[in-house]
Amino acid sequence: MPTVLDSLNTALRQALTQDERVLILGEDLLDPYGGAFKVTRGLSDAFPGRVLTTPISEAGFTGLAIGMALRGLRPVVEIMFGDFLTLAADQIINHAAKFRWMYNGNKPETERVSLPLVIRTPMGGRRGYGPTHSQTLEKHFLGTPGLVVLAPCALGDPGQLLLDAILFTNDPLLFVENKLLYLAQVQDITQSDDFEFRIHNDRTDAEPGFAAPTYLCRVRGAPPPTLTLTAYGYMAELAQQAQRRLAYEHEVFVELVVPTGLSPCKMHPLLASLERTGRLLAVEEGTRNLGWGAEILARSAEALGARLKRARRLAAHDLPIPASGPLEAHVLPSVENIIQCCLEMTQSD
């Protein structure tokens, strides 16, 4: 099977080849170096003058990347690390999100401004890579209006997900990769022994190819699941250890809800998984305070009222990621955490 990597260094490659007006910028992009986590390796050399190599300026790039969009063209950027994402933050925030808004008014449907800019980048830890190149900062771009958030996890086909972001969207983009899932192998989710899943699509009228998947995801054979876990991008690969050691080990059954379109955030998929266990654990990589699974709880709080029974959530402390491996092991969040909270909410009323 491939690996992740493999699978969206191939939907590069295949949007290349498909639209002419694909290009992609991004630092140190350029064969034989490949990028910094290689997922551009080979298309420098394949597409020259169509791989773009940038100053370290990722808002110098960023806005020319925008500008591109604006003109007609389909950009995509890398930035080398998610951390520098901040760099861009008013490119990306006070400037693509909006410009649909500030510049179409009443113009009929052949005048209006589209952007249609991918900005891909790696986020996490467990690298040992210290506080400034570990973070996972995508709840600070959470919610904001124009913006499209998505992860990909390992099951399906998430080179997929990023090539029908590239040829079919409109709008900015922003597209988060752990960097420990680069490695993993993607799940051929039809040929599982273990697992049993299902997938949800949302597709809409205004954007027939695209659909951002949720996954749902249950130990094949098991009884009827009594608590929902939900998780993304490599948290969702711990959290499948952890449910398969839960069924395994303890007898604990839970239903695990993947989502890879964290921003608009569509709860069906999830509430319709809440309808069937009444409790939920939420889990992510980036910190607790004012996080992802804070507003996946109060969403559900609010949808579901007195049947959602349990609800916590489990993130990464409130506090930079350590360089030191047994640190960073502490502060971030592990399968033991993930089958501990389960027992805790499981085992008790």
Given for the second form:
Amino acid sequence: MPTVLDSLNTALRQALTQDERVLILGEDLLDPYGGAFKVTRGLSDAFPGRVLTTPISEAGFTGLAIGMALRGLRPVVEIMFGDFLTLAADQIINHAAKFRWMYNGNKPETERVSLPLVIRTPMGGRRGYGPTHSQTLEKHFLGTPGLVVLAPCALGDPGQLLLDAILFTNDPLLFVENKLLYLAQVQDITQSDDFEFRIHNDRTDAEPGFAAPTYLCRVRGAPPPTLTLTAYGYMAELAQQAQRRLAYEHEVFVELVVPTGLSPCKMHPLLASLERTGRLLAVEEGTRNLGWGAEILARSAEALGARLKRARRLAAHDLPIPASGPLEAHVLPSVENIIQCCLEMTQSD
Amino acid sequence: MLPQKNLWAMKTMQQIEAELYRAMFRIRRFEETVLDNFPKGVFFGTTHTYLGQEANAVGVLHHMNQDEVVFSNHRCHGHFLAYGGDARALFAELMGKASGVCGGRGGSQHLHWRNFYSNGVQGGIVPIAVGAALAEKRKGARAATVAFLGDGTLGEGVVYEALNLAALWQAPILFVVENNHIAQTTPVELALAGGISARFAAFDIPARELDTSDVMEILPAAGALLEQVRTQSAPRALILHTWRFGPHSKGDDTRPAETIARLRQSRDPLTLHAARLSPAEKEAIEAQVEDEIQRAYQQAFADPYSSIADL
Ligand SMILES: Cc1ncc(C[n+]2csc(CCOP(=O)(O)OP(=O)(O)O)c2C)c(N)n1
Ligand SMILES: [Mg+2]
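Output the form predicted in complex with the partner chain next; the form predicted on its own has already been displayed.
To see the whole picture, the full complex is given below, headed by that same chain.
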């Protein structure tokens, strides 16, 4: 199987091939370098004039892309490190996310604006890059009306998710790529010896105009799960490792729910799983306070009431990310942490 | 509604002068009507009137073709009306009515109609305007984009990112800086180091600077620059030194009354231009515009509020 990086690179190539309105903007994208994480490698050579390397002006080129999207192109922006999204936050929140709703109030279909813009960015730590190059900052963008936030994972087809986003979105969309996912192998969910997968593509929650799948994963042949574990991005990889060890080493069976649509929040598959297990552990790489997991727990509690017996969050400590390996490993949630948490939650009642 | 392409070729000078007066008077009466009626509680939020600056929008936007694009800011009523926008829809937008430009969602500062866009965050729309200009260029259109910005907005960093990118990628855009010498209450001397034209020079963007309130000076200067933008597909800047006659929004003018009175004496674009019209012509235009504005106001007033069901 290809790596997630290959899959995303292929998707960008397909997008450029299939729709001439697509172009890519970002820092240091030109070949032979092909971007800081190489997601755009080979593209500037293959599509001259359509991969634009920019000055170090995150707000500026994000703004440019918004203008291009308003006027009929389908730009893709790469922010070199997710940490630098903050420099473009005003463009994203006060401009891109507002325009469709604000401008289209009473307009007939033909006079409406649309804003097909994908902003891709690598997020996350575990590489020793330190406090300003390791963060998981998407929590600050979740819940922004008018902005879609997606996070690919190694399951299924991460490239297809990106391709659909570029070709079909009419809203600005943030596409959060965890750095450690890049070198992970894409997992073919149709033929796994160890896991059984189900995929939810339904439109039970608000949708960005195309399906952002949620994956449900169980250890193959395991008894019914007693806890639901939910995580996205690279954290889903670690959650899957924990899930396997819980089954083989502890005979604790959990169901893993991996959304790719973070905002708007797709709850249906998770709630269905919770109806089966009554226990929820939400795991995220972002900081714990007021984050994604908090929203997931709140919504689950609202929907299930007393049927939700136990709920916990596992997240990064509320600290900046240290550069030193052992310190960074302590601050971010690990496989061991997940296992420990699941054991506590399943044993104590 | 939008002006014809070959303005000069198709009309006599007299017709053009009359048209310009009508466009400026329309803005003047719209804005005065807004300020007069604000205390009655008919409008939501706040407003930033274009009183005193009418010649800028009219002189620049008279050159725009149907397919061309305008980006504006918080002080957008004058730009919107000069672009060809409907006075009733604008009153209605300020009143939060369903018939408003954006159905009452945007209010005074957030407008979109055809190829006209405004937003209320200083400077934020400038890179977006550059992107729009580049999109038009990519489509192969020979369309110009215009972006208006104030002197105070020159303090925003993103403006310089936008200028750099506009020059680097040769965006067909005209930046129109309206230096009304004040930003809210802050005089330009307290906010701006260095010169305005030097800012454009730093990016090799040719700039023309005018210190006038005479629409007949602004009109040809803007026309020439826009023609360069179209034919050379490159950025240009027009720096207009101008004066705000009214408060920043409403009742918040910190300048001495004598200063404003003096400005109204010497720098009123309407008085300056009226001298070119016969008294009869001027009167006729004013009566027509007065009627149009009052009817627009009354219609908007009678229109229903936007429905919560449409949110
Ligand atoms: C980013 C941002 N900061 C502050 C404001 C509040 N504000 C609205 S208009 C204005 C003054 C703008 O001055 P200038 O650019 O000179 O335009 P003018 O009002 O004179 O037309 C300020 C500070 C804002 N709208 N956006
Ligand atoms: Mg000003």
